[in-house]
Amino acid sequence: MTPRVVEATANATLANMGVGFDILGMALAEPFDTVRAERIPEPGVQIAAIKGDEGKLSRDPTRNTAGIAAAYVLRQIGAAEGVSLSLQKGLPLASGLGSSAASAVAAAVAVNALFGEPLSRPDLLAASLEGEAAVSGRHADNVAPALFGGITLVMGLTADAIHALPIPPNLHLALATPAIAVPTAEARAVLPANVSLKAMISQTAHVALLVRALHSGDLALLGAAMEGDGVIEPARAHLMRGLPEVRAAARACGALGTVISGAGPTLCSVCESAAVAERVAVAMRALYAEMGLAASVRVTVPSVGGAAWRVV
């Protein structure tokens, strides 16, 4: 018998990992979005309640990504029923943590268990991106990893372009979002438009070395590719306030590389321990406060297993 009430949980990612723009994504332990899923004999989505948006989010569900990533899988399925769906945010909006595409994954998973699961894990990809399209644009080094769990390097919007990547051992990660929103649509407005075959060269280069530290486990290799972006952060710099000193402070305190998460304004650490992790995390904070700026840290590890869920 199937249930009447489902919860799916879906992590925080950092898309880009600094050099790999639009290519690769991690997901992270936390923080996460929960969506709770109910069947309901109307057809069609009603979103029933949103907290933790102080209230920006549009209850819409052709509007909402959770709403229309629950549309897209109860038409794959069929579903003469309907669901009604409860949304807390746990990731920030506009943060660079892949909010809307948390949304979007712990709904498409939580109304595919509402009904059984007829639909697989990558069966899934699909109406993720449906709901991240909304707000973000079609692209996947959100959802993926929100999705499937760990890192991956994304070729393209089908599962089969969906390829893991191993997660070194004693990789922690210091987070640091100051109160400023930056919405990926501007973040992504100041990209150039064509880049030198110098820079192209240079990018390349790094996204494998990245590569190669993954297979090698080797943070501090991590950490210097993973800021050898030199085409999306200078476009980008602007938009993230104090960039250039909160990597300063954090590699005092031990942190292997700081780039930017996402589309910004989360900067995020590489650090080798949790211990250090929380002393980068610290720092960063004293700078943000010493701006004038109040910033929310925090220090978390890759997640393995993708987005669950649970009846309830």
Second form
Number of protein chains: 2
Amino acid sequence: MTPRVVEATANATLANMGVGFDILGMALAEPFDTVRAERIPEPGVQIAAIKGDEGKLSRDPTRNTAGIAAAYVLRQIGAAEGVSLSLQKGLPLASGLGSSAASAVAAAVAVNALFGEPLSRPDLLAASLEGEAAVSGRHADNVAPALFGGITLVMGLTADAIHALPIPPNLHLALATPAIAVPTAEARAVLPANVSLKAMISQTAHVALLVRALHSGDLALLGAAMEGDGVIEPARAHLMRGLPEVRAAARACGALGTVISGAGPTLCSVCESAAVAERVAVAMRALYAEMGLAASVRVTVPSVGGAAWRVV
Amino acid sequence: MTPRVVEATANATLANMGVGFDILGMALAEPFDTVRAERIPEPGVQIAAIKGDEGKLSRDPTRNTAGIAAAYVLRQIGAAEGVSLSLQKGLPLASGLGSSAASAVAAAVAVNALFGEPLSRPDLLAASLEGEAAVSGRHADNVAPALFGGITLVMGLTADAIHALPIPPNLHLALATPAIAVPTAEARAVLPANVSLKAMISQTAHVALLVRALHSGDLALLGAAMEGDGVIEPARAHLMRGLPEVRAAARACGALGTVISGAGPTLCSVCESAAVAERVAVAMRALYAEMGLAASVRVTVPSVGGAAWRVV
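For comparison with the form predicted on its own, kindly provide the form predicted in complex with a further copy of the same chain.
Full complex below, order starting with the chain above.
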């Protein structure tokens, strides 16, 4: 017997991890989106409710990342029935934490579970990408870690191009999301079309150091490597008010490195303990407050398991 | 008592390892250069003999990579006496195997040993770079692995910027050096000043995969990652006659990947055993012969220990 109602969660993700633009992503234990999926006799996808989005997301299932991913799964499994989705946004929108990816992944996982998991986890990558593509372009740097968990190296858009990287022990993250609007499209538009060979060499060196740091569990090296981005951050820094000051404040509290999460405006600091991360988060919020900016802060850790589901 | 005569060896090195242009290098067990250093009463450096260079290297110690490195060490240690050097070239010149770096490193290590090792191994990096700079520019991607051994990630020109990477078990290399002249200066001149952002992303992704493959010991992944260079190889390929054909022949014999060693013309194939590497080397030589090119081939493994010395 397959269940009638299933609830799936998919987590926030730190795309890029600083220097790893478009290729690296890390799943975070918090925050996460929840999608409740219920089987209904009518074929296709309906969206029954969306909470936590302040009314900003489309209720049209063909224009909603969760709806698109759900429909893709239904088509893949040739379902005769349809699904009704209820989406609880735990992730803030347009914050650089992979909001659209989390909703797409949660919906794909929920619908697949609802029909007895005919598709494997790797099979769900295409459905999740389809949902993500409607909002943010076809990139797997958020989708892959949200779906599989942990830290992923994304070499392409198929499951065999996703490589798991080790999660270093004791890694804690402090996140600060200031009330700044940074549309992903604008954050993409400011990127250079070309980079100097010298910049490419430095970027490859820091990415190599980052992967080495993950394997050796050296958090100080990890923070330094992540901050070694000489291409993307310089192009986007003007969109992230206060970045140098917040970074300095975080470092003064013990942060080992601070980077833009995805396309921003969330900043993420690498810390070696929960206590340090708490101090860093408080200091970041205080600094944004001084600048007259409200900021929500959070302390979290990497998420190991990927998207999860349960019968409700 | 310090010795009167010391002999040091420094090994060939595979700079770049394909996709890791200017940042990665691997020491090879063979071939290697040997420098014999003898204390003499006159201050400064004399070059008594050079063998194996077909008369091509300068005997003027101020214009010879070994002589320059030796003089640098003498200055650093404030030696009252001088040294007489005899250089036995085991490495072919201008072959892309780090010939100038090997001579510089061997000379630095020999002279330091001659005076009781007042300088540490990291201290010898500057002297080696000084020698290398006279010939090939100031790059550590050959010098660092020749000096320290193993596989090195080079983030800069100081010892704290050199990071050791793990050597995967069972890694064997087949080297083929065809009789093609590829001056390092020309191989540098053909490089693009700028690369597309897309190319940079692909390059960083393959470098990340390469480091992951070294850590996981996955030789097939290593070979694929090394071959993922979409920037340097395309610019230089026309200088390496027969590259696609040699690569295909090597792959048909079991090679997991074939790349240009340094600035070429030596090609290096990644293999999982000595037997495969032997087959690959024979096939490479045969293919060059079909093209009317003589080629010297060799099978080797990574060198772990770095430059070595002994009293003679």
